[in-house]
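Just the one chain here, the form predicted on its own, laid out as structure tokens.
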Amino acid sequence: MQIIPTGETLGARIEGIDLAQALTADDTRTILRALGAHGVLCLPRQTLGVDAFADFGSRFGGLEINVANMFHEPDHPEVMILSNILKDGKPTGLGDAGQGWHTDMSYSRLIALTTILHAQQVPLRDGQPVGNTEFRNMHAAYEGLPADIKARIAGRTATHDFNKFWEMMRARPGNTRPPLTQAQRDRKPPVSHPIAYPHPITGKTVLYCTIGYVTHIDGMDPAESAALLDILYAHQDRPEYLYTHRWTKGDVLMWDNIGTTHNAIPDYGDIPRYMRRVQVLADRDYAAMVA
């Protein structure tokens, strides 16, 4: 296994490993260490069936079944389909997933360690990939905060609400997402998490606060909360924290959901795109796993 850093604020390629083959405990440890160090990992040219893909994700934690439970592979509710492809006039996958800055599953009490996508079909325009994915380095974003802002968020929590992002997507022109049912909202009520979050792999503090799901800072005057959130959002938008992954068919892309945020660029229109996705719960002792 070779780990080749991008040289940018995030990202590394892992060569010399076939995920269709059984991984050793050392392989898992090496990948976890690389995830903590680089935030976004690309394992290119992977040919995986659905079973093998789900098995790879489950090496790092339990696999979440999305609360909307709208599109998934047959017999695999934990493997969600992200696609704009229609069959008999009906969507085969969630066509607008990830469009807007957010951190997957920050709206859950048990958050996600990582999200993993496997590119089955990548949209191309003039021979170049479109529908790429942007990431922000939230380790670096926290480190770069002014001392007074770090002091203001120390010990503070913010509320994250799944319905906020869902409704934001529904408000876009042409969107066909139905509103969440009351049962779905009850399954994912708003939750609070530390804004300055201790990372379970690196042990360092990250800025865990993105515009997609955060509604307010707990226990703070609404106007003060909104103003401070605006500062945090503007700060993490700085170009030195940005990394973009350009997709190739067969890529398995694995990113740190605690130490990064991401945004899927919706610039491909009806050019076919098909991804499989699993979300891995942060339900293990990762410090012990990487020791």
Ligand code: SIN
Contents of the next structure:
Amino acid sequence: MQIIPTGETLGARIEGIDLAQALTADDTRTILRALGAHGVLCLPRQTLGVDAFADFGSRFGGLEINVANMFHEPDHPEVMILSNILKDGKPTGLGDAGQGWHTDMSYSRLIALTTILHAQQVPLRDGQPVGNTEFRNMHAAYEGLPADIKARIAGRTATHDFNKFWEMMRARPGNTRPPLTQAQRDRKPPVSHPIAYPHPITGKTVLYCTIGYVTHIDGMDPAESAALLDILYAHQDRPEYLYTHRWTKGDVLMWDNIGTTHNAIPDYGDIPRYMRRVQVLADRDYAAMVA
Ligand code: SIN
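Write the structure block of the form predicted together with succinic acid for the protein whose form predicted on its own appears above.
Below is the entire complex, every chain and molecule, led by the chain shown above.
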């Protein structure tokens, strides 16, 4: 296995591994270390099927079955389909997933270590990929915070609510997401997490607070909370923390959901895009796994 960093703030390619073959414990450790070091890993030209894709994800933790799981691969509720492709006029996948800055599963009591996508169809315009995915480096964003802001968020938690992003998407013109049912809301009630979060692989502190799901800073006056959140969002928005992945069919892209935040760019209209996705729960002792 060769790990080739992009040289940018995030990202590395991993060559020389076929995910259709069984991984060794050493392979898993190497990938986890690379995930902590580079945040976004691209394993190109992978041809694995749905079973092997789910198996790969489950090397790193349990696989979440999404609370609003409307589209998944047959017999695999844990493998979601993100796609704009229609069949007989009906959607075959979630067509608007992740279109806004967010951190997958920060709304969950048990958060996600990583999300993994396998690109089945990548939209091209004039021969160039569109539908890129953008990431921000939240290790670097925390490091780069002024000392007074670090002091203000120390020991603080923020509330994350699944319904916030859902309703933001529903408010977009033409969106067809139904409102969440009460049962769905009960399964994912608002939860609190530290804003300065200890990363389970690197042991360093990351900024775990992104606009998609965060509603407020707990125990703070609402105006003060809103003003401090604006500072945190503007800070993480700085260009030096940004990395963009341009997709190629066959890419398996694995990102650190604690040390990065991301945004899917919806610039491809009805040019077909089809991704398989698993969300991997942070339910293992990663420090021990990488030791
Ligand atoms: C996501 O936020 O999980 C979707 C990202 C993408 O489709 O590019």
